[in-house]
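Single chain ahead, written as structure tokens, the form predicted on its own.
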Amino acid sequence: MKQAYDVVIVGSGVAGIAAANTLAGHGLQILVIDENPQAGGQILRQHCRVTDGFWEFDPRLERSGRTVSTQKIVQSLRPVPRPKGITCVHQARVLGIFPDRQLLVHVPDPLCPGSSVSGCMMEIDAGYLLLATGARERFLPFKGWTLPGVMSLGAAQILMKSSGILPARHTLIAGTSPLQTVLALEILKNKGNVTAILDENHFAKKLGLLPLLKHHWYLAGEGAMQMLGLMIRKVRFRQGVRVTEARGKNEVTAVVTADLDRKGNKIPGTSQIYSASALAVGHGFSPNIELPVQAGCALDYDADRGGWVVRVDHALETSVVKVYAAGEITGIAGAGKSFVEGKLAALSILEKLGKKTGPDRYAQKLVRMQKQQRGYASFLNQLCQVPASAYEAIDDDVLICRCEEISMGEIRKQIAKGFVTTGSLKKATRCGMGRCQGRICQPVLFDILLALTGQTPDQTGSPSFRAPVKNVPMAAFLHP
């Protein structure tokens, strides 16, 4: 590794790969950093298993000029020799971004001078910085959600994609996420059983998709084919149902649910109990904004884009000069938008460097595709949203911050004392200061604040993060 690169890309998911390939071949030194063992992010995790080469998408992917589905993204990926000028570092974590795009990076042992089981620190200067840090799932906490066997939808996918392990022989799937059907099909493909899919949304709410069919009929068709596959396999599917409790002594053995009315409120007397050895649950996605915030990038709040997102201009440059953002951190919209924005951000950087290669109409086509992806994603994000009444109804003894063991009752108590902003409530409770640094509870805490105080997102305040944004062994700082 060098100490300076023309362009540094943080994240090698769909956006990062698309950007790196667009930047390659222009005489630039490009560094791609990712904390996972290989490229691909969550969607391409199973497909990007080589460590020496690189990846590219079939050029025909963007020629249609239409919305790109996740399935097409996966099918168009192909391995290639690593392009000249591109350096990839995996299992490395960017801990902070400082003035003039100086990065503090924790790198794995093989890259450290001498021997160190804890890895070591490196300072890297980026001429241009592209942040493509993706997203994580968000949740509605319930009694028993910390039991072994209760996991996120994404965690269940990772088990199968990375280790070939089923969550359990019988898995119950719940929440509001579009990942529900995808996960169910993957479980069935791996010889597992799906007890049922419990969707909090009623069918009537999904009819809002109809006006979008004109431009996104093949995406809707893809979803319809998934549903047909589940129906053929006789998977039970219920709508307007929410998990209220997971039961078990040492692990989950049963799940309690309640029916919901059209506003998302529980209907008394409708409880049902499902036997389950695993529960996979999720309520949409939240952008990974820790590094952009720490770098000083401005944020906007938009519930239809997943909450707090990084503010970018038409060229995908953030409020910090020469720092760009692409993919889910500018708004949750899936792999297609990440692919398009990875290319657009790379084209913008090339133009700034005086290396513009294509006609304007190519970039204009990508912009049109970006807008189409956003329109469809807005509807999906609305389906994932949980009503405020659901957060208000969380029992006092439910843990919100697992790392620091902060309960809903303690959060209510501190809000009543006047700690009604994201920053003040975090300091008053230590919620989000534990080992995971708020990766799970920080979006939940924000939603609870909105629900209990009735404030606007701007009144509640955006989250703040300081370096190091992730845990790292102290020994890594001491290594010469």
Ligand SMILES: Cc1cc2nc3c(=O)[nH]c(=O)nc-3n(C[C@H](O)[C@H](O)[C@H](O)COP(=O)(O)OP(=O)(O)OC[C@H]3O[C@@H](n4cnc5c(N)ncnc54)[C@H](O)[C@@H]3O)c2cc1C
Given for the second form:
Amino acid sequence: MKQAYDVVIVGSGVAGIAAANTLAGHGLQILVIDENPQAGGQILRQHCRVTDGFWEFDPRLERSGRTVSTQKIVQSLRPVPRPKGITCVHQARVLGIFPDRQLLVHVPDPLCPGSSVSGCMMEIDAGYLLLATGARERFLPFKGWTLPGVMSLGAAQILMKSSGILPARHTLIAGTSPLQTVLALEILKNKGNVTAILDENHFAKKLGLLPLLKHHWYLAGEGAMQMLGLMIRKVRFRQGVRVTEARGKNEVTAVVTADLDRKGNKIPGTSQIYSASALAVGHGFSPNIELPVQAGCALDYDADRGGWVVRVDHALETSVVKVYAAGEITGIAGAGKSFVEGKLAALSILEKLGKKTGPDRYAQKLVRMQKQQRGYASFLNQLCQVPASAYEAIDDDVLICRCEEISMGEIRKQIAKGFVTTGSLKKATRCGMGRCQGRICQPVLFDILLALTGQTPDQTGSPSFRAPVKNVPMAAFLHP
Amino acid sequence: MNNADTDLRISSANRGTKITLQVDGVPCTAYEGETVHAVLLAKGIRVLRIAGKTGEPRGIFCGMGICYECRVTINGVPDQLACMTLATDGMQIETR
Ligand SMILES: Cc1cc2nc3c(=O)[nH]c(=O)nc-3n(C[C@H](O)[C@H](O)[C@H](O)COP(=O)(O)OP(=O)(O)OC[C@H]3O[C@@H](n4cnc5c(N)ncnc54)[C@H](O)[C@@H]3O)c2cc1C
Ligand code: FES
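Show the form predicted together with the named molecule, please, because up to now only the form predicted on its own has appeared in this conversation.
Let's see the whole complex now, leading with the same chain.
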């Protein structure tokens, strides 16, 4: 099957929806592709329950020209009849982008002519392409992090938001991510129990980062309100504590922690054991760059933006002509930035197509909002960042690559042998060559390399990915 | 209905129509709109597969189609992601 569209948007999160809204009404044929069963990406998922229509954000949202909170973005979303020219396909995975913006997409069986339970392949020609593939969580591995019942903070959120199911009766929450408090409040709202929040960050670190919230004081306020809510509910909240082990035979039953000094090093003799039926843990976010990398888009490394991010110019065009990027993949900064960049990328494409409408003032306002997000990006990513010493201290028996089951000991051995770049270490260990194609371990491996070798990010090398960037059943390739 | 089934579903959540599916040959009640991984968790099933080399049990981890830990067989097709698939009436799910 082959089809052509004026603009193809990959990802229907905040960025993808904002872009589609802006592009609609100009007589263009637009295709929105997302692998989730419904639109919304990471934060709008429960607000975008499957409908035949589409969604738009209240246009008054950006009127003030000031940064917008996630809450406002979520509240301003409303269902609308599907605008003319917009087609959406869900549960479809973009597997590769080839020269002249030809996409290879795996689509589910209801869209395949004839019947095939494995789905089939579709080729799509994109006049312009907008990548808005979002972010995932990142982790600091510990012994037992592969046990059932140990899950990401997002996984616990998603269970409640998408399916109305608690992660467990009693959940322990840990890591460095601001999602810890968001998750705790969500669990309490749904009448579940939070055993404790074990935040790796000391209060002093958070305080030190506050000046970065210059344009976002309301976020500091939101954070304080969340803390107050947790205190009122008497949730045990500890700071400067790291999970060192999850124990259990078939499932997690206990979690071991250690206290941390101000530098983030474990203090000997401080271990404590918590009983838990679920542990939700996360250490921030990592941009989903696999597809843009495969397409040939250049990357930049910036720890303050979440690591390797897609390089874009002021118009949000990547290094590949007519391929644009917006949202978390150009730098982790949450929903506000995704919203603004989705709109800006769409305006850039409209301008290129000679369909520019509206005053320059509008675009200028968006650019100003985009700039204001930088401080928040630094705050968020520095808050989540784990010190290099934590990677150095990972024990040899901890699995780093969950898919290929490769331990820290094996990685240490190969690094000592001289495999000190992302590419060579991957080949030497097979770390990142499993089913998830390194989506979980690649950012970890990169941080381990930086910590153990003292090299710069550029010396260590950016990741590479080939098509298909997602696993699909072989049978799907056989079905035309 | 086992204990976990009544426990983990949030009482105030909006639920779709009641459906019945088979988990490892055993009939199981679920609701439209729930993902397969949520249905399994609500049923108390947390071990979804056994890792090849170490023989360790594995279950859901990312919940969003990234980690590939939640692979199960759905309607005879192996290696489907439980977290990215909506449960449907009559669906046959096999774990391990
Ligand atoms: C687990 C998690 C929880 C979060 N919770 C919060 C929160 O509570 N509050 C907050 O402010 N921010 C939260 N964030 C941050 C969040 O990333 C941003 O707020 C915002 O949702 C990002 O929007 P986006 O459009 O850039 O990306 P996303 O919302 O991530 O959307 C990207 C979309 O692209 C799709 N996609 C990716 N690759 C492909 C492919 N190859 N083929 C097809 N589709 C593809 C994905 O399925 C996804 O739907 C969370 C992030 C994560 C990862
Ligand atoms: S739980 Fe990670 S892919 Fe399903």
